[in-house]
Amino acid sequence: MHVVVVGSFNLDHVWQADTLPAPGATLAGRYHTGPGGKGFNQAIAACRAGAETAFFCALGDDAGARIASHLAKIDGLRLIAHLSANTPTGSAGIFVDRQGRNSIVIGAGANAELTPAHLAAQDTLFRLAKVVLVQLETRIDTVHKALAMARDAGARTVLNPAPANAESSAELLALADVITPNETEFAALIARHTALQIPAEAVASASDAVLHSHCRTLHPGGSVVITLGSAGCFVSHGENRHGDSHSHYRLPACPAKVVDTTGAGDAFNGAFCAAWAQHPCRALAEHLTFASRYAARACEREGAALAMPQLAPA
């Protein structure tokens, strides 16, 4: 098993309009629905990027669960789901404007029912994993358990600390070899875990020295990859540079004809973990460059999970 992803599955309800809705506004637009959830998006991305992938989640005993099972089977994704009889599958309301920007509201549903005990029953699978990837759309104790089990098994650990308002702790961050916030998430983490402050809108334009210093304060024992949208990403390492020559650097974004950025971060994370798991001796920068290229292609299609391209690392 190359990659194990622990996280959320949602049914996405997507409305597209010229602008994002303001309070009290009613807009005309287009609607479609499809599979999503950060965990599922990232698992599908890892799978379609060429990695043998397993996905742990919790689902309702409903149509959403049947959709998840059907799509996982089509993609060859190993789905390990706890079924909650009394709680519906998670859902998300997504608004997308003509620039591809989005606003999202999530109803956790069954995602909140995934417990540490469900993971503990699958210890063997964690011991086969090369990389374990988690996010923060499920219970924090479950996320902590996943990272701890991965560490015990000798797998590399990646935490995508999203959404920005989710609970986290210093102990949780310390269990991750790499954390992958976007600008908003990075600003929230800095405010929550350090005495420093940096506005989200100022992250991309901050100097490399300032960002590296902030990253070392936030996550002294590990690496931080800040995704910056069209500005690419910033990388900061602690003692372990994972094959990179420099302690910190920037990588440019790959050009894209943007249609929908909803799953861009998930595409990046899934593809990064897929590449890292399949080629563990290559420098991290190579995997991040592949992830940037993969995310750019995902932005050129509508949707989240179904927008992930079929593209294997070279």
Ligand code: RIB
Given for the second form:
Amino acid sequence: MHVVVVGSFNLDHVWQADTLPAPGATLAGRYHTGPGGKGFNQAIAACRAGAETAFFCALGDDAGARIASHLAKIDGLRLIAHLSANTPTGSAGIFVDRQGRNSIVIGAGANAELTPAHLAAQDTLFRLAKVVLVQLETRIDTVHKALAMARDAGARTVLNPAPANAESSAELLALADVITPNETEFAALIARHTALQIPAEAVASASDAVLHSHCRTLHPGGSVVITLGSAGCFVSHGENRHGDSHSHYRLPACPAKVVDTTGAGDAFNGAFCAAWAQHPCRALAEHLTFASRYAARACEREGAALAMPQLAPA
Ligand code: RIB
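Now show the form predicted together with the ligand, given that the preceding structure was the form predicted on its own.
And the full complex, kicking off with our chain again.
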């Protein structure tokens, strides 16, 4: 197994309109529904980027669960789901504007019922993994357990600390070899975990020296990859540079004709882990360059999981 993803599955309900709705506004838009959830999107991306992938999640006993199983089967994703009899599959209400920007409301549903005890039986799966990838749409104790099991098993660990308002602890961050916040998530982590402050809008334009220093304070034992949308990403390493020559650097974004940015970060994370797992001896910068290319293609299509392209690293 190349990649194990532990995380959320949501049934996404998406409305596309000219603008995002202001409080009290009623807009006319176009509706579609489809599979999503940060965990599932990342797992499908890893799969479609050529990695043998397993996804561990919790689902209700309903149509959402059947959609997850159906797509996993088509994509060759190994789906291991705890089935909740009384709680519906997770859901998300998503508004997308003309520029492809989104606002999202989550109903956790069964995602909130995935416990550390459910993971405990998956020891063999973790021992087979090259890279274990988690996000924060799942209970923090379960995310913690997944990273701890991955560390014990000798797998590389990646934490995508999304969404920005999710709880996290210093112990949790310390279990990740690489954390991958976007600028909003990075600003939230800095405010929560350090005595420093940086507004989300100032992250992309901050100097490399300032960003590197903030990253080192936030995550002294590991690497930080800050995704910056059309400004690319910033990379900061600690002692382990994972094959890179520089302690910190920027990579440009790939040009894209943006239709929908929902799941862009998920595309990046899934593709990055897939590339790292398949080619563990290559420099991290190479995997991140591939991930940017992969995410750009995902933004050119509507939807979340279904927008992930079939594109493997060369
Ligand atoms: O990252 C995008 C995802 O966030 C959507 O698919 C939605 O389900 C929410 O989890």
